[in-house]
Amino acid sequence: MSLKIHRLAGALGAEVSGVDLSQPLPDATIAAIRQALVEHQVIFFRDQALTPAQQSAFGARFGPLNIHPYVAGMADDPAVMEVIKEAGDRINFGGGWHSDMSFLQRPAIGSILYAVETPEFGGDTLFASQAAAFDALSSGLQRTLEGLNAVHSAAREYSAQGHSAQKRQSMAIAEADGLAGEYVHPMVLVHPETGRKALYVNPAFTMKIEGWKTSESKALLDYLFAHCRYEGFTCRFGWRPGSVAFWDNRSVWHFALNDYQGQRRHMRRVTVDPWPVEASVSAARLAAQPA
C-alpha cells in the first residue's frame, strides 16, 4: 500500500490515507505507519469499517494492549473500551487535558480511538504537542526540568468527585477508592524512537513534583500546564463516522471537547502499552542524559 500523508498543523497532526486499518497489513506499511505517528505525534485515518476485533488487531501490531484498571472494556475483549456520552449525559469522558494512562508505572505509549457514532455538531478533539511546549521553554527552564520528577496518580481524577469517575449511561467505570498508586516519572520525557524530549506532566494525573510539597509544587504545574495548552501547540480534529485518531501519549495531550448536548457521542480506544524493550531503551536514553 501506499500512504499519503498530508500534514495538518505547524506543531503536530498528520492524516493518512491510502490504507484500509481492518486488513492484516504487511509489516513495510505497519512501520511507515509508526514513522508517521513518531514523526507528527497524532494521525488521522478517514472512511475506516473496522469492528472491535479488527481494531484490537490494529492495535496490537504496536505493542501489547493495556486493559483500562478503571473503565471496564468489551465482555469479549476487555482491551477495548466504548467511550460512549448518551444523549441524556451531561459529562463526557476525556474532557479535560491529560495523556492517556500516566498514572502507571509503564504509562501507555500510544491510544487509537474510532468513531462509531457521532454527533451532528460538535465532539471535536484537540491535541497538544509536549514536544513543542518544551521546545519553546527557555534554556535555563528547561535544564531545571530535566532534572526533576513527577508524582502522578489516577487517585483524584477517580475519585469520587473526579471527572473521570462521574457516572454515565453505557459506560462502567469504578472509582479509584484510595487504591489507586503513585509512580514517578521524568517530567521531561525522552522519546525513545526519536530522542526528542517532551513535557510530562499533565493536569489529570500529575500530582506534585517530586520531593517538593504540594504547595510548592502548584506554581511551576500551574505555570507549565498553562503553558502546554498554548494554541500554537495544537491541532484539532473534527470526528464523522469510521474516523480513526492514533496518538502518541509520550509526546501529546488531548482533549474531548464537551459541546453537543442532547445528542449521542460513541467511540472505541484501544491503547498500547510499550514492549519491555522499548522501555529499556527509554529507561536508558534518560539515564544517558547530562545531570
Second form
Amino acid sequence: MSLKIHRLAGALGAEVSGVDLSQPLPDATIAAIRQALVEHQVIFFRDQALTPAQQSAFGARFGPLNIHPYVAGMADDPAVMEVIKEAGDRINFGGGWHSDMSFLQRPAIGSILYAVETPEFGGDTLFASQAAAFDALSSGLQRTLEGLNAVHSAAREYSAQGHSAQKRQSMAIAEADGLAGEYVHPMVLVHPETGRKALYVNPAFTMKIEGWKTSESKALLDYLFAHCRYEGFTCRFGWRPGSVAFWDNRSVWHFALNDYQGQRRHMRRVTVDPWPVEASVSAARLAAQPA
Ligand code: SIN
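Got the form predicted on its own; any chance of the form predicted together with succinic acid too?
All chains and molecules follow, beginning with the one already shown.
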C-alpha cells in the first residue's frame, strides 16, 4: 500500500490518501502514517467508513487509548467519545483553542476525529502549529521559555461555568469540581520523535507559569496566546462524512468552529496516550540491542 501525501498549508497539515483505515494495516503502513503525522503535525483522510470498533483498533496501533476523565465514552467502548452538537444545542465541544488533555500528568500524544454527520455548511476545525509559533519567536524569548514550566489543569474549563462542561443534549460531561489536579509541563516541548521544539501552553488548560506571580504570568501567557494563533501558523479543515483528522497534541492547537447553529454535527474521537514509561524504556532497550 503506498500512501500519497499532499500538503495543505505552509505551517502544518497534509491530506493522506491510498489507505483504508477500517482494515488491519501492516506495521509498515502504520509507521508511514506515524511519520506523516509527526512531520505534518495534523493529517487528514477522506472517504473512510469506520465503525467505532475499527476507529478504536486503528487508534490503538499508536498507543494506549485514553478514557476521558470528564466526557463519557460510548457504552460498548469507553475509549470512543462521541462529540455531538444537536440542532438545538447552542454550545459546541472544543470551541476554543486548546491542546487535548494537557491537564493530565501524561498528556495525550494524539487525537483521531472521525466525521459521522456534518452540517451543510460550517463546522470546520482550525489547527495551529505550535512548532511554527516557537520558531517565530526571538532567540532571546525562546531561551527564556525553554527554562520555564507551566501549570495545567481542567479546573477552569470543566468547572460549572467552563465551556467544556456546559450541558449538551447528547453528551454526558461531568464537572471537575474540586477534583481536577494540577500538573506541571515544560513551556517548550522537544518532540520525542522529531526533536523539533514547540510551545506547550494553551488558553483552555494552562493556568499559570510555575513560580511566577499571577499578574506576571497572565501578561506573558496572554502575549503567547495571541502570538500562537497567528493565521500563518494555521490550517483549516472542512469536514465531510467519512473524513478523519489525526493531530499531534504535542505540537498542535485546534479549535472547532461553532458557525452552524440549528444544524447537527456528529463526530467520534479516540485519543492516544503515550506508552507507559516502562514500555518505552523496554522498546528503546530492544532497539539499542544489536540484531
Ligand atoms: C475536539 O476538540 O476534540 C473537537 C474538535 C472538533 O469537533 O472539530
